[in-house]
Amino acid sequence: MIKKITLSLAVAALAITAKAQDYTPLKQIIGDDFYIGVAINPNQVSGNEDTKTILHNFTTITAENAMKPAGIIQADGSYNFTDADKIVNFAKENGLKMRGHTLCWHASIPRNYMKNADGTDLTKEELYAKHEKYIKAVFEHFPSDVVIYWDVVNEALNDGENEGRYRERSEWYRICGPEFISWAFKTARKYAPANVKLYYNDYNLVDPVKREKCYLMLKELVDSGVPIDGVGMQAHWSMDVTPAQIEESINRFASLGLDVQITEFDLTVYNSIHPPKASERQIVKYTLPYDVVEKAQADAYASYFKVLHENRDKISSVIFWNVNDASSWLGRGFAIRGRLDYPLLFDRENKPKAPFFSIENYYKSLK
């Protein structure tokens, strides 16, 4: 059962017939609250309908995959910036700022990157030296007047209450221990221009258990003088997430003097991104007409933006995780093959949906 979000914003009567650009841009609706961003891929900067939607609505962009280590580091150890440069050049040409994603992530490591030729692990010192070379190359390559934020470490924490704080099975942790996090920030700061801000980024930070794990880790980093500027709260949420949870997390992290960014924002129409049983991942299941949940999703988005607006002094950026339902990782059948999801503000034809207009109506109500 989809949880009903109660927010008195009328969206049922909205006629979702606007074509691309026949509506008030999202960036104009949001105004000066914070940067409003979107993750994109190189195919979306070629002048197609996705390109038009990006330029009409957003003030920042993030490379969805092209700036991850596995997207740049080649099998022979060389670096290929081609796809990343397409996106960075697009940003520069159109006056957009960028968020670099990401320098250290266990799920984006080229095959055998952390191993010797004989298959044994590199030592901690060898890995640090190797990846420092990479971090240096990244900051020397990308223009700091365009790429002004970087996710330095991504998803280093466990979720569950009965699990330890860190992902101990990750290769970063296994070789280096938890100190790799402070090492990564110190190394990034060594090479990043002064204007570039450095972030820790993770998902599920509205969950009280993981929130506290993240808070304690960040507090230790701040207290020990590690150069960290902020935290990215990935917003891969379901409608069970409450506005109160979001506000509590924002305030908890901001209390450390850290900037908060809402990253990877999308809102599944299902109770969970993942099916309840692993066996169900291969079953076409849970498909439903979008109009069944359209208003609930619209109300949820509006309630979340109410919290974000009211806490805009603590938030510098809100970033959606791709442009429309067709390009979304969720819309492409994540977890359950063939399952349709409708997580973003624009439909598969780049038309704004009820959630878009619910956000617009909320901002209109403030005037």
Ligand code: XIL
Contents of the next structure:
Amino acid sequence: MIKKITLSLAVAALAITAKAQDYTPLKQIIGDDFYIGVAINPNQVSGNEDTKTILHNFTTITAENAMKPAGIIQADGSYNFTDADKIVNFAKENGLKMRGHTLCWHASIPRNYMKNADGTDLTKEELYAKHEKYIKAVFEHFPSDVVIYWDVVNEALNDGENEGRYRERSEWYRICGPEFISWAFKTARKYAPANVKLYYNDYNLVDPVKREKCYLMLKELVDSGVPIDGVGMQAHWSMDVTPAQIEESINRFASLGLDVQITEFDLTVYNSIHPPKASERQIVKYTLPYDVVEKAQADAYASYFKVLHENRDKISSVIFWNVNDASSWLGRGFAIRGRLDYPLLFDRENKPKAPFFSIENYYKSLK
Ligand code: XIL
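Mind pulling up the form predicted together with the ligand next to the form predicted on its own we just looked at?
Expanding to the full complex; the earlier chain stays at the top.
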């Protein structure tokens, strides 16, 4: 009896004193395979528990929002680098590398940026001149020994089989046509220091239809000598994504001589991260208890890391989108208000979850 009590007291004491960081860092588990990274916001560099998780595990970071056009360009057209600099200084002080995200994205355009005072659109030439000034300022501002990769264009493609290749409803496309993509890469290359590598970044690139659209676009860019170094597969995946699908995309893009990065990795425990159709809303509007999906998510993550490890010669970075389930854009209810998701390797207390250990076990099995 006494033994039992002593034992349970000891266990309780352990639980209290055990630090969230008492485990092998992810960067040590992954070794030299690729940079392993995470998207962060400026509140996560202040020395709090999230900061500790970042520093314990990762070798590279991306600013979740702070380096997007809408994060830097102010309503009056001036540039404000305050939030971005907090993150870049943190990276510099701690020897982390960064991906800049992003220079041209339809979803991150400051209000009225593409308009005249009377509400009409700028001409293509006016928009190019305005954004060239921005791209130049960005490359002059950020240290190129820290920010070594940049997403030049984000999400310019359409998803569906019955839609054209490009996202025609984007303001970039509407004003400039598809040539804004090559314009952006050429302009970025004009100002980016020579060591900085330039990427096209998009989601759903494991989908056969979108993979092919992306491949054809990239091939045209490469064949016409547009300066592009790689492709970012965002990887906002759900568990129906198969390792074979991932491998096929990596190989297809790498066959063009391009570097591949996994730039926004997370794994929803639901069928899709996107809001369901109104007719389905009743069915999916619930929160799954995590223990029901834990094993499936752990197995899926391990199978994805297997394919990433086996293709590490084609991949330079693998980056998670957010630090933990609490800071995840999905955990915050992006898809459905109030529905909790558990897409990352760390839980809401920054403790490593089953998928973390399944990745560790996979790497151990290689030794
Ligand atoms: C998301 C951020 O996580 C959110 O905080 C923000 O409100 C919207 O953007 N694809 C991208 C990222 O390229 O920039 C997006 O980030 C997620 C989808």
